[in-house]
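First comes one chain, alone, set out as structure tokens in the form predicted on its own.
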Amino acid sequence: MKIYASLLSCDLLNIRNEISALAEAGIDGLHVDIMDGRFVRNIAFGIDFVKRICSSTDLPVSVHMMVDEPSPFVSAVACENVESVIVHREISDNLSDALNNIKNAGLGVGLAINPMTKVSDIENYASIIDTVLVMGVHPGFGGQTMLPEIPDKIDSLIAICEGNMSISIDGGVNSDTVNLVRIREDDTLIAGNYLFERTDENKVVGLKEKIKTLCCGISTGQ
């Protein structure tokens, strides 16, 4: 199981230093949500965004599009350590044409499905989905407590993912919500405002016990 750091919930104005503390703390990755004010109500971080992320780190890189039109996007993000791009389920952009740019990118290909979204409605994509996110919140804001229906939605995902699909968690991620939820050896969790929330130790040592927590609460499923 992995701990990603979703980057909306970090310090912008000392991100060097945030991404430094995660890296010295052992997160395993981190996650960058991209969002046009359209498919959601919020705008956050761009395509030179992203680049420099990477630029900054040797941490692997996950790029959350919540957009309308990914596709022409898909290829500007493919930096070196971004290892997966995620699309929603929801958008009005032909969804498979998106996920083939993905792959055809030479990069993990990720749907994303919103609280309303059944599991079901992945189906069709099984096929080329190497991970599913779930948002355990509505899309878009960070600071949002998870939703109480998302473990049993999880669990529902375990049953039909047989192995061919990881799962990933994006919302609401905390030290309480972290022992509601059902994830497996490879699947991950995305922390934001838990991880980045103040605390009076030192920078990375309470880092480091904020992912022990995470990674000690799971329960895991087979």
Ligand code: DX5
Contents of the next structure:
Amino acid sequence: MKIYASLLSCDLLNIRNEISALAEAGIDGLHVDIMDGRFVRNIAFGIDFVKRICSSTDLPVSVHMMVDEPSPFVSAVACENVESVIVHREISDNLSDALNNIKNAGLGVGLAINPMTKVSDIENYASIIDTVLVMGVHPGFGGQTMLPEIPDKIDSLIAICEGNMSISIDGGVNSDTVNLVRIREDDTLIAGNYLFERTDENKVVGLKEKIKTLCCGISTGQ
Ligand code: DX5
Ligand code: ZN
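Please move on to the form predicted in complex with D-xylitol-5-phosphate, as the form predicted on its own is already shown.
Complete assembly follows, chain above in first position.
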């Protein structure tokens, strides 16, 4: 299982140091949220930001596009350490085209589902998806509480998951909710607010402790 840090809640004016501290603490990768103010009621990072992040770190980067029409941005975001691009099941753009664009760019194909979207709604796309990103909260903002129905939803998803389709969980991941969700060896937990909320300790020590807590809290179950 891997732990990725969502940069949405980091100290943005100090981001180079934040990323260095995450790397030193042993984070597995970075998660960057792109928003368009339309698919979600917020604006986050853009393509140039992703490129700057990629040029400043060797960590793998996953790009989460909360964007209604992601296709034009897929190839633009494909820098060296971008390992995957995740688009949403609920977009108004042609979803098959968007997923194929990601695949054709040589990137991992991610499909995200909002809390209201049923697990069965991904089945038509299963053959092309590398990872399903389950939103633990309504998308658009960090620091929300994971919705109570999410652990059962993940169980249902595991039941229909094909061999090489992994699961990522994004939103509301913390030391409590990690004990509620089932996660397998190849799956990923994405944490923002939990990792970046203030502690009195040294930054790297604090992050190491939190990463360890998330790893240890996992109830593995293939
Ligand atoms: C929310 C974003 C998440 C967010 C998670 O729409 O997609 O990546 O940063 O933040 P936390 O971990 O604070 O819920
Ligand atoms: Zn995200």
